[in-house]
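A lone chain, given as structure tokens: the form predicted on its own.
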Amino acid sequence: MHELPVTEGILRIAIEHAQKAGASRITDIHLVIGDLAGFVDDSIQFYFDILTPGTLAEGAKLHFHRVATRLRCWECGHEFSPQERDWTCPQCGATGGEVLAGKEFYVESIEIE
């Protein structure tokens, strides 16, 4: 449901950004989420269909592009990515660490015409 709030702020911004640009119409919008940041790519794709008819959007295709979880170990320094739910390091065996990627979310690009 959050995905509501989050979907509309993306089609603020690239509407904000086509109309600055002077387009007629938005064809692709290219997104940035990590793993972390809790998002839903069905679920954002859901309420931009609902969003965009009748807006400079209407048709665009959104572009995911994931970021996997990456971690520096607290202990020892060593960079991982963790699998699944188990933030142990591989390097030490301690658990958890400083969250290195997988927390991004923007608008990486728009395409227009």
Second form
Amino acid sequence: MHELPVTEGILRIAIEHAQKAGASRITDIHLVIGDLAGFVDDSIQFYFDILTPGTLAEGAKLHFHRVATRLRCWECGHEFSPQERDWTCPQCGATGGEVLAGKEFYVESIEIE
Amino acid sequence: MERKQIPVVERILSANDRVAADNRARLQGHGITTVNIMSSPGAGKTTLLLATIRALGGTCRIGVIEGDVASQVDADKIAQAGVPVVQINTGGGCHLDATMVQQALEALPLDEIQLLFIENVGNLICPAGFDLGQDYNVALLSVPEGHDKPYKYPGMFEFVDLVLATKTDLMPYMDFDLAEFRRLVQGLNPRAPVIPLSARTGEGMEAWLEWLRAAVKGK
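Mind pulling up the form predicted in complex with its partner chain next to the form predicted on its own we just looked at?
Up next: the whole complex, starting with the chain shown before.
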């Protein structure tokens, strides 16, 4: 359910930029999704296939570029990628940190003809 | 046909985020503290709000936005408690978004409200992903749901400002390990305090009310 409005957002962004560039069709859409963003590739693909017929993006290929979570420890400043959801700093053993990467969720580029 | 690549770099939720920023500016302009309440269905959000209105209603002007997939039952209960309330029905949607809240704000007497609760749709997944324009996020997890939920639904616990363990009156009948729950929440989000409470018996309510008073004052 959640991915439907999100996929509509992706399509809106891609079509706006394609129209601005005078494209006749969109062949590829590159998405960047952080592991903390909470969006499922397969589900976005599912809604994309339903929404695109008859639009500039019909038949376009979605590319998902995943970004791993990266934290900066609040205690010692060490930067680390947590294993699963255990946010324990491997250097000092404190929990949690500032999120440096992992929440990304954007359209990086499109390819058009 | 010539093929070319166009850089875009546009946040997919940018449309929602723009409306959320408008909501935030509007609410702050009225001096309103806004708290987004999230949990699974049945964790006790409405019961907590009713108890909160009873406890604070005399000292703080409260308003409520009720989000549900369907029905008006929660809004009716809140209205009976004597505070302004708007019901949003998402018609199948699993979370509130900023536009729904924007519309709800039109129907509320904003000049008469100091503390606005947004009761999100009961769901431990999607509500965490959408900014509404709130100041604070609060997650409820009820004792019958089990202490392991932060690991199963991390998105809900990672970035909230406060976690309430609700229905603590059921502790004697459940295998809910409060210390383990605290440890799991802390592992994801060491900045969010965990307050155990029962809106039914009143146990632990004072700590929640204290947090709310500080949130309103801190604005």
